[in-house]
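First, one chain by itself in structure tokens, the form predicted on its own.
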Amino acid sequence: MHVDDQEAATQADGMLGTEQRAWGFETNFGGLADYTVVRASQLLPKPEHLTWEESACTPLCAGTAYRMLISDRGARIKVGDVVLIWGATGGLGSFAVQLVLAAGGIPVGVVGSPEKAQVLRDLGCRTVIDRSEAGLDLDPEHPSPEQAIEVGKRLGTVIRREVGEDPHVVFDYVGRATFATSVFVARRGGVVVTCGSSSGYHHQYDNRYLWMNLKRVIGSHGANLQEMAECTRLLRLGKLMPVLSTEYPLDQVGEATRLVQQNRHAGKVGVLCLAPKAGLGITAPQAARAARRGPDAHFRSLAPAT
């Protein structure tokens, strides 16, 4: 994240600057390049069982949702708490499961194919829901709140059925086609946490639902600094694993690209920039590495869902 360290907000919670952005995003520059200029305070050690790409592929996703459901700004998620994960396993889903897992809470992940569906039970989450198969499917163009309530009915079903209560959390950053189905199928007194629009950003729904029902829906942006380090802490301690799928030379940047928006990948796409090839910058033991990342944890064998 780029922030102005003179702004007095930014002392207390660098997302909250005025002058806040979020590097190669919101920004004209900062990401898929050889080279760039960055404040030391925008610099973490990187972990020495890691490679370049998988390092790069981790602080967007991984620090967006700590801050969404660990950090006290989040839903601060604790010990048995039902989660439900939109698009579980992309580059926020598949590090939202890894986060409910290492906190001891129960995550419930929607994807959108049986493909998808594997590798969320690869990562670790028994709870997994194909939304075609469930009848899930809402239409992104023009999503009605009376739509996703009848979609949400069907969704809680399956959740009881499976973990026996509503979920604490939802993490939504799909956005217009899943926002009104997030507020209804919360549990009393649940949490919405959204960082995102992915399917549009105007959103109707039935508001009945929020405050008859003591909900809340909290917004959440990035990550700060500390938020950051505590989350690279994770992924250097083996808790957290680079969900990393594949790779592209930088010419190849407009595919990588294409992958993502047809949504046909698995995790993180990473982009080499001066690396000559991938599987550079392990500085720990080999041996080190597999220990801290676990037997099951080597997303890289996974080819992108066609």
Ligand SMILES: NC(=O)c1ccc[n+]([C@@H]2O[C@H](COP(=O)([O-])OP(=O)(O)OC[C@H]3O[C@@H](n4cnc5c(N)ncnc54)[C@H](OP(=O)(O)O)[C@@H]3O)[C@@H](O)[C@H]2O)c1
Contents of the next structure:
Amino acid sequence: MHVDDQEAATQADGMLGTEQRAWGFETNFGGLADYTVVRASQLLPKPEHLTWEESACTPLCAGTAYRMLISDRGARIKVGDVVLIWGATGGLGSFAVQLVLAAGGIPVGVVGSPEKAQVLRDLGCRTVIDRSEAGLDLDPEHPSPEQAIEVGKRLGTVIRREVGEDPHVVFDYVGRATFATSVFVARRGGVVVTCGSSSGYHHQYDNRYLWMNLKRVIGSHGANLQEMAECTRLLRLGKLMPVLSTEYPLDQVGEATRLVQQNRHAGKVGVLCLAPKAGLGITAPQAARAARRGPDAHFRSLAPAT
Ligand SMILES: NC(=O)c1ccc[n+]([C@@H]2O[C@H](COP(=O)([O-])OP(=O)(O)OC[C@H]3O[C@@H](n4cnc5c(N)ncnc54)[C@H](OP(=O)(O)O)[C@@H]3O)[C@@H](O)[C@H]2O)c1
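Please show me the structure of the same protein in the form predicted in complex with the named molecule, now that we have looked at it in the form predicted on its own.
What follows is the entire complex, opening with the chain shown before.
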């Protein structure tokens, strides 16, 4: 995140500064280039056991999921919390599943295909729901709050059958296609935490299910430096592992983007900028092997072990 450290609000929370910008998204310089411009406050030591491309997976999605779920400014999950995660093998979702497991929570992951269901099981998520099989997709053109309630009842029945309770927290960045269902399915007093709207920014939902059941919606964005440092520590400790499905050279960045656009990836897609080939950058090979294969590893990386 690109912040102005002379701003008072930044001293309390970097994400609250009015000059805060998402680097490469709201600034005109960023990734997908040989060189870029950053401020010192954007830099953290690279985890020694990760490759360059694995490390590149982490600042945007791991940090954002960390703030949404763990931080005081997010849902602050605790041991035993049931957390429903849409798109649970996506960039954000794959970190969210691992964070819930690391925090002693119970992840309930939704995915869109049998292949992704397998990736989700490999991540250690026991409750896996395929949204196409479970009939969870709203009409993409005209998703209505009424239809969302029907879908929410179906989803709620599956979750109660599988884990015995309604979710404490719903992790939602899909937006228009899922938000009304998320509000419905969260338990009384529960939280919907959102950081995006991939399927559309204008959400329609039945507000009675929110206020009558004392639920909350938390808007979240990125992570401040402290949250990112805490999250990077979890990576270093092997509590989190990037899910990297494939890499492309910089001159094929269009193909990489197309893969994500068509929702055919799991986790993140790497683009090698200065690295001449994949798999470089590890300076702690023993830790690298342990993180991929060790008994505490939640997930066996999709990338080959070194
Ligand atoms: N505010 C922030 O700081 C911040 C940070 C990172 C990302 N974001 C935003 O978060 C969103 C996700 O980013 P990402 O990198 O995780 O993307 P991603 O890797 O493309 O993941 C998106 C996931 O959405 C799921 N999905 C797509 N259509 C769906 C639908 N109709 N119903 C349910 N699930 C659906 C897909 O899962 P299945 O097909 O398997 O269900 C897919 O895995 C983007 O909008 C991004 O801009 C915001």
